Structures are given as structure tokens and as C-alpha cells.
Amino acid sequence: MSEILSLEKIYAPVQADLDIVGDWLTSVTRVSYVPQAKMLEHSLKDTGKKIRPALVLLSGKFYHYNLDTMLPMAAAVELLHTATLVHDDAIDDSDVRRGQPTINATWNTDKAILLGDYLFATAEEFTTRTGNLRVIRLCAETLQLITTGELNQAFNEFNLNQTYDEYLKRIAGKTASLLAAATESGAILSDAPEESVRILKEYGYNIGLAFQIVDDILDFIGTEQELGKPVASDLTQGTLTLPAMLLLQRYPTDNPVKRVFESPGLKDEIARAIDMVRNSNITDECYKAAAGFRAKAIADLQQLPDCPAREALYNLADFVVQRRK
């Protein structure tokens, strides 16, 4: 892999139009209501790193890039996002996102809630914006998968009986189908030909996987100030991910992590289990994971015209997995 690269320098190529989809996102909080404007203001003032969106503009580069159908889709998905994150707070009851007062807890559970339904139902009618059917379907296909996902984690919370291939596919769903949902709709909204639709999705849906395992990598071996929220969260909120799954095939009776999901709560336990993920090799086995999704996502990209957004496309692919929050 190449040096990494900021996201600035990534997303050189449609920098200027993901600012316009700023002001997109800003003009969602220009309702009449205060108390609700507050909440959006809120929700949407730190956005990340832009990933979907920009993807949305990058995969659109490639053939015949119209703003008109680009802006409102950039958007969409950023807000399909944001709905997902305001949504898992307040199930989890998490007190903090991105350094940053939840929802949840700034206002309560149920406005949390309306909140997140808000979100998605402003992305869909954003999405009818573009004038595309497709497009529409793959926005509601997409929140179907989504969904299904998150309830496949609920489902599971505190299940150690839980398989490499369960763990794949919901991250597929809660994670990697919204980054594939953003490279193929930009995709299709530039008139690509259909080879390259699936090229570009295919990218999507990898790097998508990638980024949340390494996510879930840097739920172990990161800070509290690099996350925004407190490390292994997942853990003790019964989540098993890549890391901790690992950790159990190692030590298959004596393992925190057991203990953790049969008691919650042991703040012990859980420090044992951090501890015993960075003094081992359990990360370079997750990182090597993510690292084969991401030769995956570019294995096609050379069949794509060579263009600035190719190349960008590449660089965040490293940066996907080489990030440190």
C-alpha cells in the first residue's frame, strides 16, 4: 500500500461540489420548529469524514458527472448515515458520539428516535430529486439491508455462538451495503455502463467491509479521545466483533470475553480483554482481513477510465484501512 493520504488530498477531484453538499445538509435544519432545528443543527454539525458522499461524487467522475442528480444523492446518503448513528445511540444508550453529546442523551430516547425518522425520510425525498428510479430503489433496498443488519446485531447481543460468516454479513448489511449503495448510485446517475456499475459497487461493498472491521479494531487499540466514545464499546454493549471473536477461538475457557457477555458490566474483565488484544497478534490478523477487502475493492478499478477520481479511489482504499480513528 501507498503512503496515506488526508481526505483533503483524497478528495481533491469533487472537493469543491462535497462543500456544496454541506450546504445541503445545513438547509435540513431550516425548519420551522425550534426545538427540532436544534436537534438537526445538533445531529448534523460534525458530519466525519464525508466517505459516503464523496463516494457518491467520485463514482460519478467517471462518465457524464451532472450536479443536478449528484448534489441531491450526496446528500441523501450522508443523512441515511447520520439516521443509522442517531438511531444506534439511542438503542445502545450511548452518551457520546464523536466527542460529542448524543442525541439521546441531550434530549431523551423517543425524540432520538423521531429524530433519526426524520433523517431518513428527508434522505428519501432527496433522493426523489434525481429523478431516477433506480436510484430510489437502491435508497429504500438499501434501508431494508441496513436494518436488517442492526437487527441481526440486536438479535445477537451477548451470543458467543456467532460465526466468521454471521459476522460478514451483518457488517454487510449495517455498514458495507450504504458505502455500495453510494459508488453504485453514482454509478448509475453518470450513465456508466453496466460493467462499470458493478465495478464501482463491488468497491463500495469491500471497502465498506474493510472499514468497519477496521472500525472494530480500533475499538480495542485506540483512545477515548481518537473514537469520540469510550474504547470497546461494542464489548460492553454485547457486540461481538472480529477482534473479540479471535480472542475467544484463542483462549476458548478462560476469556474475558466469555465472562463479559455472561455477566455485563464487568469493567474488569473488560479491561483484561483490551489488554489482551494489544499484547497479541489478534489485531494483525484483523488488519490482514481488512487489507483482502481492500484488494478486492481495486481489483476492477483499472478498468475504469483513468481520471483523477480513479486514483482518488485508490488512496481511499488505503486510507481505509491505515486510518487510526
Contents of the next structure:
2 protein chains.
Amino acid sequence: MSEILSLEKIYAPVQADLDIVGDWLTSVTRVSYVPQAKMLEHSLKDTGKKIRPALVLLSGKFYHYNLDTMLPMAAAVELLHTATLVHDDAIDDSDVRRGQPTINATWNTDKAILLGDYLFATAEEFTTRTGNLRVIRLCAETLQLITTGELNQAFNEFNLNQTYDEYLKRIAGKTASLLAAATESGAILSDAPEESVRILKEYGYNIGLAFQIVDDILDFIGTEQELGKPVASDLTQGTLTLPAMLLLQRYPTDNPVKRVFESPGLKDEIARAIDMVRNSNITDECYKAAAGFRAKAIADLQQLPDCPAREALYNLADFVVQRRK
Amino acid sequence: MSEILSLEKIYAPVQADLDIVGDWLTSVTRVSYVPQAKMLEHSLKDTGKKIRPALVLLSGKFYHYNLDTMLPMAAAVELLHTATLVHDDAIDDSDVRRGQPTINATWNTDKAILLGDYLFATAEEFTTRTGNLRVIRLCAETLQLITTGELNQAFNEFNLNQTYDEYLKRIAGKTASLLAAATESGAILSDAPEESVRILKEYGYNIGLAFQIVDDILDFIGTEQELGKPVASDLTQGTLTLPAMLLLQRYPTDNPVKRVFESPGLKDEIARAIDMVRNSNITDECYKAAAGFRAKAIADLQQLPDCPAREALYNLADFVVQRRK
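Given the form predicted alone above, what does the protein look like in the form predicted together with another copy of the chain?
What follows is the whole complex; the chain from before opens it.
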């Protein structure tokens, strides 16, 4: 693996356009109803990694790059992502996200539901600005996949009996589907040949899986500062992620994950689970799984035209696995 | 006003197609993840009035009626409506809707949020089946209006200082916008001339306002059986509707609405408010407002081609005002 680059360097081929996407997102906050404007400003503060809009733009760079469709599409995927985060936080009763108080903590759950709905509508409105029915339909289907993945997670809260395949299926829905939609839509809107659309879609899907697995690792090994939220929040919420699943397999009897799932809120057991994951080779094994999806992601990139965007996608695949936050 | 007809008679010109829309909605429940399928079945049970899909179909009858676009559009507006109801009930913590336990009461708030999101996505997916960018965009913008209206309502919970204009603006967003989108999209998809699109849109908008005002009246004068939910649930939730607003104006000092808003949950005061509304001419005044919007709704219908659908729209305008449930 090459040395990890900063996102700033990786995004260089599209940074100027990514800044315009940021302006578009800011424009979303300019609504006449003041309380709504304040909520929008809070939710669209420029604090995230912007991986999804960057993926749209980078994937659009291989053939006919057209800002008229790229910008609304890139803004739409970020809005869709933001909407799901607002609802996720409401569902999990989370207080902090990216080091900032959440919408539900600042206002309340009811208003967070409505703001999320407004953001979904705005995302849809932005996709229509592309004038491309195929990507509009793709976004609708992607939101179906995301919510199905999230529902699956909700129905399996505090359920110890879950397989690796079920885990993969769930993170494919809740995370990989949107990254795949980002790369696929960028390819479609640049009139890429169908084989290139497939390659870019697969790239997005597989780095999406890698991204979520690393997220699930970091939830155990990151610091609260790096994570921008409490450590082991998945475990606390009863979400069985890959590291917890492996911990459970290795110690089937006296196991902190089992105890937390049977009696939610046991802080000592959560701390014990964190320690056990950190002091084992479980994270190595999880990283191996993530690296496998990284390898799948970049396997066919070679077939795409050689250009700075392709280099960026290689580097982004490395970043996704090696990042600390 | 003519004698009120049943919805069955009013819908006659489109009943066969409305039944197909029902089949399409049933098809939405056929997903592979069983818990999700059960939630969808519960939310899409055939218990509502189906006014929105009927409006799409009736509005499409004046020019080039094409089932290929009518059916997905009619299904889409009903899905969009259902999604908003699922979220409304989650927000209001309502236990009962149309005499049935709500999604949030049967499962929980978290799953209701996700099911609503899935239904929004499915509504969007159905609009894309029309292949018509204008109606897709219209639906996205309508969901923005609905959620803005709902946010306004949420921010004004238990707020006594609201004007009639603010009330109208809010019900325009949360209710009239979707009925207007139903009639406008039916007109657009049947290639109606722009002036006819405008007339049908205005019809939907104005009967939407009348519909909501009557809803707000029935919340005070209906029985729990007719309403399918507890009487005066708006007042209990802290939503200042027109009857409550008028009651407040008439008795500015010793007033049950004021007391309930200042100390939510006072059951005796809620009962007193119900009595005072029922035993005054407040409902007459509210009905006068609703009748005014009914008159606006039908004012220009005469300019549309004479056909059974036009007769149905006249009768539906009467139904909306005179209905008991």
C-alpha cells in the first residue's frame, strides 16, 4: 500500500468544483422560515469528509465531464447522506456527531424527523436538476436500499445471533449503496460506456464496504476526539459490528458483548469489550476484510482511461482503509 | 349545495383504475425482508379515502388519459401521503389512526422513522416511472412544502399567538400542497393546456384547504368512532387549529384552550373546549371558511371540457366540506 495522502491532496483534481458544491449546500440553508434555516445551517455545516460528492465528481472525470449535471448530483448525494445522518442520530438518541451537538439534541427528535424529510426532498429536487431519469431513479432505489439496511439493523438490535453474511448485507445497504450510487451516477452523467459504469459502480460499492468496516473498527480503537462521538457507540446501541462479532466468536462463554446485549448499559463490560478488541488481533482480521474490499474496488480501475481522477480513486481507496477518522 | 354523494359514486369514472392503483400499492409490500413486509402491509392497508390518487386520475381524464403514467403517479401520491402519516404519528406519539394501531405503537418510533423514509423513497421511485421530469420535480418540491408546513407546526406547538394567515399558510403546506400536486400532475401527464393545468392545480389547492379546515372542525365535533382516533387530538398535541383559534378570540381571559396550552394534558379543560366549540357558532364560521375555499376550487372548473370527471370534481368538492369522516 502506498503512503496515505490527505483528502485535500486526493481531491485536487476536483477541489475547485467541490468548493462550488459546498456553496450549493450553503444555498440550501437560505429558506424564508428562520427556525428551519437555523436547523439547515446546523446540519450542513462544513465538517464532514465529503467523500460522496468527491466520488461523483471524480467518477465523472473519465469521459464527458459536465458541470451542469455534476454539481447538482454531487450536492444531491451529500444531502441524501446528511438526511440519513439526521434520522440515524434521532433513532439512536445520539447527542454528538463530528464533535457537534446533533439536531435531535439541539432541537428534539420530532423536529429532527421533519428536517431529515426536508433534506430527502431537497436531495430529490437536486437530482431532478440533472435532467437524467436514470440517476433520479438510481437515487430513489438507493434510498430504498439504505432504509432497508437500517431497518434490518433496527430489527437486529441486541441480537447476538447474526452471521458475517448478514453483517455484510446490512452494511452494503446502509453504506455501500450510497457510495456506489455516487460513482455510478458520476459515470452515467459523463456518458461513460456501460463497462466503465460497471467498474466505477463496483469501485464505489467495494470501498463503501471497506469504509464501513473501518468505521466499525475505529468505533473500538479510535479516541472520542478522533471519532467526534463516544467510543463504542455501536456496542452501546446494540449494533453487532464485525469486531464485536469476532470477539463473540472467540470467547463464546464469558464475553462482554454478550453481557452488554443481555443487559444494555453495563459500562464496565463495554470498557472490557473495548480493551479485549484492542489487545487482540481482531482488528487485524477486520482490516484484512477491509483490505480485501479495497483490492476488489481497484481491481478493474486499470481498464479506465489514465487520468488524475484515476490516481485519486487509487489514493482514496488507500485513505478509506488507513484513515484514523 | 347539492346532496352529498358517497365517494364510491363520485369515483365511478376512475374506480376501475383506482382498484389497479390499490394492487400496485399491495405490490409495494412484497419485499424479501419479512419484518419490513409486515410493516408495509400494516401501513398500506386499504382503509383510507384515497382522495389523492383519485384526484390524479380524475384530473387526467380531461385530455389524453394514459394509464402508463396515471397509475404510477396515483400510486406515488398515495405513498407520499402514507409516508407523511407514518412520520406524523411517530412525531405525535399517536396510538391509533383510522381505528387501527399506528406503526409507532405496533413497532416503535425508530422503526416508524425508517419505514416512512422507505415509503418516501418508494414514492419517488414510482414518480420516475412516469418518465416525466416535471412531475418528478413537482413531487420533490411538494415534499419540501409539506415538511416546511409540518416544521412550522412543530415550532408552534402550544403557541397561543398565531394568526389566521399563519394557520392558512401552515395548512397550505402540510395538506393543500399535496392535493394540488395530485391534480396538477394528473393534468400535466394528460398533456393538458397550461391554463387547464392551472385550473386543476387551483382546484386541488383550494379543496385541500377546505379539506383541512373540515378535518380541524371534525376533530372537535366528530366521535372517536368517526375520527378513528381520540377527539380533540390536535388540541392535546398543542396544535392551534381554526376552531381553537376562534374559541381563543371569543374568550380571551377564562379560556380552556389557553389553559391546555399553558398546562398540557388538562383533560377537563380539553372536554370544556370541546363543549364550548360544539355549543357555539364557531363551527359555522369554520364551515363558512371551508365553503369559501370550495367555491374558489370550483370557480373555474366550468372552463374545462364537460365530462364525467368534471362532474366528479364538483361532487368531490361538496363531499370534502360535508363529510363526517
